[in-house]
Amino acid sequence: MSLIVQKFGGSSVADADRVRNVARIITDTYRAGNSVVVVLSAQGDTTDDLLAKAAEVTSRAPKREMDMLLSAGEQMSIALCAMAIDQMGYPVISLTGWQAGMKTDASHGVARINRISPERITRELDKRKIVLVAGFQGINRYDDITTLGRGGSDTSAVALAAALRADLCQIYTDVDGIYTADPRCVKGARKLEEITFDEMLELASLGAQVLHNRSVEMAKRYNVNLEVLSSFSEQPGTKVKEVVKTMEKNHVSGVAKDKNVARIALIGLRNQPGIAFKIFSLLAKHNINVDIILQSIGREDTKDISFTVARGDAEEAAAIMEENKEVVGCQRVELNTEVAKVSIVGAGMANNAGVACKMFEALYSAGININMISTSEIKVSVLVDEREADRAVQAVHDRFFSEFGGRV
């Protein structure tokens, strides 16, 4: 008998028919002799609807009360699914995040999991019950409900799998696995049988929306046996693991696109030691994360530095630079929010020459200009104009996956 943790996203439980379908998947797993713990997200657009209701009342809702409101969506899902499973004649119980022992820090809206006390879950499993847990939520040391932020249900599921030492954690979504690119946008995207934690983490961080990067980080840290599959088909999914069978052959495993970026250029900086430290320490003090950084030699003993930030931080970052132009010795600050990041990811790239060149060749052939470049052992990212992003992803994907009939 295995202990399996399953997670179902909002689209999987969007209406009564889908809730019954999820109940069938859960009970099939249980009937096969497994112990089953299930994490559910809020139904469909419930979270957006709750946000809209808050906006009807106030434009500045307290974060604590927002968490109290938003946590209701997942509680609705677990109760409805428990009713469906009970109707089918199986023993089941639904638990909120705090009932399941999900202990977090006090950061409302973006809480981090400190620990899990799974005693209640274990007691219910010992009674041979199916346990449904509300995802995306926990409780802090003040006994206040907290929410985990974007991708919180994925994180809840992996954390429970780690705490319970589950044999398998299955993440059910509206796509049947991890693809070489978003199959809804890119022609010829192919499903992968398996992918490494490092590759998946990069893809998740670079805009792939199948798994949240926090959940992948946790799965890697605790070596959780992870699988991504669809709740709408019975096809095998994609395994996410430390080492894959074809790792030595893999050069590129996927292409990702991220439009949540903005570029800031500092023109005419004084060419002297400490300038970069001054710039990025100012941003760090305001908790603004910087991604790609490019420094170039300017004219007359000056230099230019360009960097990217999340689009939501762009206005604040540009304002900080404007306010401190004299401190950093900058002549002009430029902000461009009409950019996107396109990346290739692959565990075998570091030891295979010419991979980046093939990417650049694909973009050149498509007539797409590169604004900035960033590389690491398993990724190459470029910044392009936002209006060219979709075309860039298709061109790069075609270069690596169409011409050669698979990973290259």
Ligand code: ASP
The other form holds:
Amino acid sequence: MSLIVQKFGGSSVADADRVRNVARIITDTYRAGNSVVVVLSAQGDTTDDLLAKAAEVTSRAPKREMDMLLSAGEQMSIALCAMAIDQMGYPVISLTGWQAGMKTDASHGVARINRISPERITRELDKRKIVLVAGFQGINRYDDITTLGRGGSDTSAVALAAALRADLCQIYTDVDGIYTADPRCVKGARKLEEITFDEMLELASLGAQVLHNRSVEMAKRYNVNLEVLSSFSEQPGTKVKEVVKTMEKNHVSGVAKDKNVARIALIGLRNQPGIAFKIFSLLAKHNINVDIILQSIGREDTKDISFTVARGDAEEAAAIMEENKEVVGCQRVELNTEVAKVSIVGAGMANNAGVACKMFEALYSAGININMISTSEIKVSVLVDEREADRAVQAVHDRFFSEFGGRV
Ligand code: ADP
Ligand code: ASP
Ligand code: MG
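What's the form predicted together with this ligand like, now that we've got the form predicted on its own?
Now the complete complex, all chains and molecules, led by this one.
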């Protein structure tokens, strides 16, 4: 008998028919003799709808109350699904995050799971019950409800799989696996049979929302046997693991796009030591993460520095720079929120000099201008104008994946 954790995303439980479909998948797994723990997301657009409801009341909702509101979406799903499973004649119980022992830190809206006390879940499993757990939520040391950040139910599932030492963690979604690019936007995207934790972590962090990046981080740390598959079809999914069969010869495994970026340019900075330190310590003091940084070669006594931040931080970052123009010796601050980051990811890329060049050539052939570049051992990212982002992803994907019938 195996212990299996299954997670179903919002579109998989969007209405009564889909809830019944999910109940069938869960009970099939149970009937085959497995212990089953299930994590559910809120139905369809429920989380967005709850955010809109809060915005109707106030533009400055306290974070604690926002978590109280948002966590309700997942609770609806587990109750409805438990009803469907009960109707089919199987023993089932639904548990909120706190009932399931999901202990988090105190950061409302972006809480991290510190520890799971799975005793209640284990007791219910011992009674041969199917256990449904509300995703995306936990409880902090003040006994207040917290949420883990958008897409966080994946992380709830992987954390439970690690804590319960599950044999398998299945993430059911609306596509039948992880593709070389978002299959809804990119023509010719191909399903990967398997992908490494490191590559998936990069893809998730660079905009491929198919898995929450912290879920991949955790799966790697605890070596969780992880798989992504569809609740709408019976196709085999994609395995995410430490080492994959084809790793050596492949350089690029996927292309990702992230529109959640903005660029700030500081023009005419004094060309002297300590300026970069001043700029980035000001941002760090306000908890603003910086991603790509570009510094021009100094011209006589001035230089420019540009950097990217998440769009949600852009206004604040620009305002901080504007306020401190004198301190950092800057003549002009420019903010551009109409940019996007396009990235290629692949293990083994570092040892192949031609990979970045091939990406740049694809963009050049498509007439797309690159604003900024950043590279690491496992990825190359470029910043382009937002309105060109989809074309850029398609051009780069075509270049790497259409000629050779597989990963290049
Ligand atoms: P869920 O509600 O099940 O958590 P999400 O919407 O969070 O589902 O994630 C699934 C979506 O991720 C897919 O519908 C797809 O559009 C998108 N996606 C982005 N990049 C990829 C990729 N490389 N492979 C598969 N899906 C991707
Ligand atoms: N319901 C939450 C969201 O929409 C969490 C999740 O679906 O994973 O972000
Ligand atoms: Mg998701």
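Here the structure is a predicted model, which is why all the values come from computation and not from measurement. Numbering follows the first chain given and starts at 1. Each form is matched to the other, and the largest set of C-alpha atoms that superpose within 1.5 Å is called the rigid core.
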Residue 367 C-alpha shift between the two forms of 2 Å or more, rigid core reference: no
Cα shift between the two forms at residue 56, which is computed once both forms share a superposed rigid core (Å): 3.4
